[in-house]
Every structure is written in C-alpha cells, then in structure tokens.
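Here's a solo chain for you in structure tokens, the form predicted on its own.
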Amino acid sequence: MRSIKQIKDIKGKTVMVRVDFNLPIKGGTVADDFRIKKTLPTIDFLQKKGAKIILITHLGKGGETAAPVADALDKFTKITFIPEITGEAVIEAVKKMKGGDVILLENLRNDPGEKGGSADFAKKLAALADIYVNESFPVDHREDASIVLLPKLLPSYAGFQLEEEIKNLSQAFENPKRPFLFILGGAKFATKLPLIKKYLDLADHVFVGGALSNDFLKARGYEVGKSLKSDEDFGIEELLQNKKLIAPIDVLTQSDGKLINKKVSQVGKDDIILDVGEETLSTLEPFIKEAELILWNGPLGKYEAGGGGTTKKALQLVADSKAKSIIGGGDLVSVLSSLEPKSYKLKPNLFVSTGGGATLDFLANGTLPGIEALK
C-alpha cells in the first residue's frame, strides 16, 4: 500500500479523494465535523503540491444531498460543490479546475451504482481523475464501487489518516505493549463477539460494559429486567470461565423513574440498566492505571438516557494514564469530546479512530476490503 507521499509529479494532476463525510445533519447543518478535520492534512498536502482535488463521499443511505457537508468543509478550505456525481456538469467543472482547487461531488449513494458495485459507475468516476486516494477508513469495510473498484482503475494511494488508523490500530494485535487492557462497550453482541474472543487471547484483561454486559449478567443468572439484551445464545457461559474477563459488579438502573445504583444481584424485573456502577469503576481503575496499552471501543452506558457518567469518569482515568490509548466508536468519541480539552487533546499517546464498524472489523481481521484494494 503506497502513501500519498510517494506520488510523483502531482502538480496539475487531478486527484480523486474518497473521504467519509457521512456526518450527522441536524436542521440542515453538520452537527459533528470530527471526520472533516481528520482529512484536512491530506487535502492541505495535495493543495500545496498543486493538485486539482475532487472529493467524493456518501451520506446516509442515499437520497440526501451533500450540500450541508460542503458548507461545513468550506469553513476550513475553499471548495466548490457540484450537485451531480457524473455527467457533463461534472466534466465541465473538472476541466475548469486549477492547481489547488477543491470540488465536492454530490452524495455517491444517490447513484445505485455505488452500493451496487457497478463497474460502469466506477469507470465514470475514474475518467474524471488521474490519481485515486483513499482517505475513507470509516467505510473501508464496505465493498462499494468507490472503495474497491475505483482504486483498481487509477494509480492508488493511502491518505494520511488511513495510514494513521492502520499504524495505531495494528498496535492492538502486533506485539502489543503489556499490561494490555481491552475495554468493550456498546451493544450488538453478535457483532462484537469475535472481538471478545480474540482479545481474551491477546489482551491481559478484558472489561465488558454497556448493553454487552447485560448478556453476561443474564448468563450468570442475574436479573437484567427490561434492559437491552440479546435473545440468542452465544455460548457466553464458556467465556465466563476466562479469568481475564472483568464484569460489572454493580450497575446504574432506572427504577420507578429514578436513577439508582444497585448491586447486580439487586436488579428488579422492571429495572432498566443504563450504566455500570461506581464500585465497578473502582475495580476497573487499577487496571487502567497499570496498563501500558488500552484499547477501548463503545460506551459503558446508555449516555443519551442518563447513563454516561461512568463512561466519562473512566475516559478521564484513561486520559490521565500513562498508557498508549486507542479510542474508537462514534458514541464513545462523542462522550470523549465532552471532556475538558486538556484531558485528551494534549495527550500525545491517545489515538481517536474515525471508524465505527470499520474499526471493529479491522481489529478483528487485521485488514479491510478498502485497504486490500490499494495493494
């Protein structure tokens, strides 16, 4: 896989950069520009080299316009939005470009060829540019046309953020530092089961929180009330035998309209578990302080329902620790951004991944379709 630093004679060339600006839109405005900021070094590098830059992205499931994304991006670098993906309007706009110019095309998923893996659609995109750059790690686990077909039609390179994602996330499974603590939260047990199994082997300790821990509590015979849980049997009983596993010993529940901290043995049939408890955090704290490497994906509680307190406190402990820390998952990153800036922005050994499902897949498999397409 080649880096954009290896591109020769960029000046005057048209570079198509596949970004992931699949951003939350509220009231016609981008609510979180984290992923935009992470692509700016690549865009800036290409501009300074005199390249003509075409940015392509998807947004939602299709049908939405990328115009709000263009407005958000324009705050950082001057761009032109073209409300088309292919066709004469796009061709003419590209012809008029000068070195350093940036245009953003319309939402790729507005054309069925993107999700459909259309070779014809990929060829139309490729005809617009001389070089392809992948800067779309969060969607590199998909086999969309712009991810796996387009890089086969043009000289292809990895952007700076994609390189950073691979470099940092690989530290979790390539000779990881020890003690190695893996913290896993969120929901979707079926999706995260491969990670639990893999890192029970690789890590020194694995803490499971969030809705995932409800399944463990249920398997141990505890009542979980009306809490979010899986209906399937994933063979959790076998995992419970692993001494590396750390499970909650108390939880924050919604009981009779109140938030109450309870021992796991005290949860009632009408309770809803929203977060892990204070005693659990105290149990986890020494593992955080002793760790040399911390990998954390997914929040420990349902923060939008009042269950984000422990996640925030645990993140603070991680931010203050000496460990190399890797944080991933959109919900968890949202909680992280609410901390005092000094807690994490100035910590050189903390890496925040831009990916969600892609981060999980990469940690589980060591590669992604979008990465393989660059080789």
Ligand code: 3PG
The other form holds:
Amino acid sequence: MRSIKQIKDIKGKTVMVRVDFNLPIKGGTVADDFRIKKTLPTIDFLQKKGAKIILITHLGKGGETAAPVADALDKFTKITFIPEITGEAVIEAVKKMKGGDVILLENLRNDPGEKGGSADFAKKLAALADIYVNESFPVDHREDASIVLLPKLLPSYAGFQLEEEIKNLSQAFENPKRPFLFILGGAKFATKLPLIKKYLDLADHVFVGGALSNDFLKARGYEVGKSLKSDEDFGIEELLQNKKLIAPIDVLTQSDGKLINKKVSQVGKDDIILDVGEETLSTLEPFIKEAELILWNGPLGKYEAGGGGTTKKALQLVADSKAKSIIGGGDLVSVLSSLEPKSYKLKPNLFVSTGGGATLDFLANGTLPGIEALK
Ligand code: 3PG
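Switch over from the form predicted on its own to the form predicted in complex with this ligand, please.
Shown next: the complete complex, the earlier chain at its head.
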C-alpha cells in the first residue's frame, strides 16, 4: 500500500479523495465533526502541494444530500459543493479548478452504482481525476464502487488517517504489549462472537459488557428478564470456562420504573439490564490499572435508557491509565467526548478509531476490502 507521501509531482494534478463523511445530521446540521477533523491533515497536505482536490463521500443509506457536510467542512477549509456526482455540471466544475481548490460532490449513494458496485459508475468517477486517495477507513469494509473498483482505475494511495488506523489497530494482533485487556460492549452478539473468540486467544483478559453480556448471563443460567439479548443459542458454554473471560457480577437494572443495582443472581423476570454494576467496575479496575494495552469497542451500558454511567467511569480510568489505549465505536467515542478535560482525546497514548463496523472487521480479519484494493 502506497502512502500519499509517495505521490510524485502532485502540483496541478486532480486528486479524488474518498472520505467517509457519513456524519450524524440533526436539524440540517452536522452534529459531530470528528471524522472531518481526522481527514484535515490529508486535505491540507494535498492543498499545500498544489493539488486540485475532489472529495467524495456517502451519507446514510442514500437519498440525502451531502450539503450539510459541505457546510461543516467549510468551517475548516474553503470548499465548493457540487450537488451532482457525475455529469456535465461536475465536469465543468472540475475544469475550472485551480491548484489548492477543494470541491465536494453529492452523496455517492444517491447513485445506485455505488452500492451496486457498478464498473460504469467507477469509470465515470475515475474520468474526473488523475489520482485516487482512500481516506475512508470507516467504510472500507464495504465493497462499494468507490472503495474497491475506483482504486483499480487510477494510481491509488492511502491517506494519513487510514495509515494511522492500520498502524494503531494492528497493535492489537501484532505482538501486543502485555498485559493486554480487551473490553467489548454494545449489542449484536452474533457479529461479535468471532471477535470474542479471537481475542480470548490474543489478549490476557477479555471483559464483556453491554447487551453482549446478557447472552453470557443467559448461557450461565441467569435470568435476564426483558433485557436486550439474542434469541439464538450460540453454544458458548465452553467459552464460559475460559479463565481469561471477565463477565459482570452485578448489573444496573430498571425494575418497576426504578434504577437498582442488583447481583446477577437477583435479576427478575420483568427487569431490564441497562448497565454493568458498581462491583463489576471494581473488579475491572485493577485490570485497567495494570494493563499495558487496552482495546475497547462498544459501550457497557444503555445511555438512552439511564445506563452508561459505568462506561463513563471505566473510560475515565482507561484515559488516566498508563496503557496504550485504542477506543472504537461511535457510541463509545461520544462518551469519551463528554469526559473532562476535553484534552483526553488528544492524549498521545490514546487512539480513537473513526470506524464502527470497519474497526470490528479490521480487528477480526486484519484487513478490509478497501485496503486490499490499494495493493
Ligand atoms: C459507518 O458510519 O460506519 C460507515 O460510514 C459505514 O456506513 P454503512 O454501515 O452505512 O455502510
């Protein structure tokens, strides 16, 4: 994989940068610009070298305009938004560009060719530029046209954030520092089970929280009431014997409209588990303090419903620890943003991944289709 630092003679060239500005939009404006900030070094580098930059992104599942994204980006660097993806208006706009100019095209998923992996769509995009840069780690697990076909049609390079993601996340499976603590939360047991198995091999301790742990509690024979859980039987009894596995010993429940901390054995048929409990946090604390490497994906509790306090406390412990920490998953990153001081996110030994599903796939498989397409 070549880095953008290796591009020769950039001055005056048209560089198409696939970014992932799939951002939360509330009331017509971008609610979180973290992913924009993380692409600025790549945009800045290309601008300073005199390239003409065409940014392409998807937003949602298609059907929405990328105009709010353009407004958010414009706060950092002057850009022109072209409300088309291909066609005459785009060709004309590109012809008029000068070195250092930046344009953003309309939401790629508004064209069925993007998700449909259309070679024709990829060719139309390729015809606009001389060089392709992938700066879209969060969507590199998708085999969309702009991710896997376009880089085959142009000289292609990796952006700075993509390189950072690969470098940092790889530390979890290439000679990890020890003790290595893996914390996994969130939901979707079926998708995360391969990851749990892999890191029970690779890490020294694996803590499972969030809705995932309800499946473990269920397999242990505990009542989980009306909590979020999978209906399938995953045959995980053997995993439960693994000494590296740390599961909650108490939980925060919603019982008769009240939030109550209960031992896992006390959860009733009508209870809803919203978070791991205080005793569980005390069990986890020494593992966090002694760890040299912490990899954490997904929250431990359900914030929207009154849980999540433990996630915040545990995250504070992680942020204060001596460990190299790798944090991933949109919900968990939002919790990190709410911590004081805000400078936590800038701690040199704390890496915050921009990916959600892509981070999980990369941790499970060591690569992604979008990365392979650059080779
Ligand atoms: C994300 O936000 O996780 C990526 O942009 C991928 O989005 P998708 O799940 O809609 O493909």
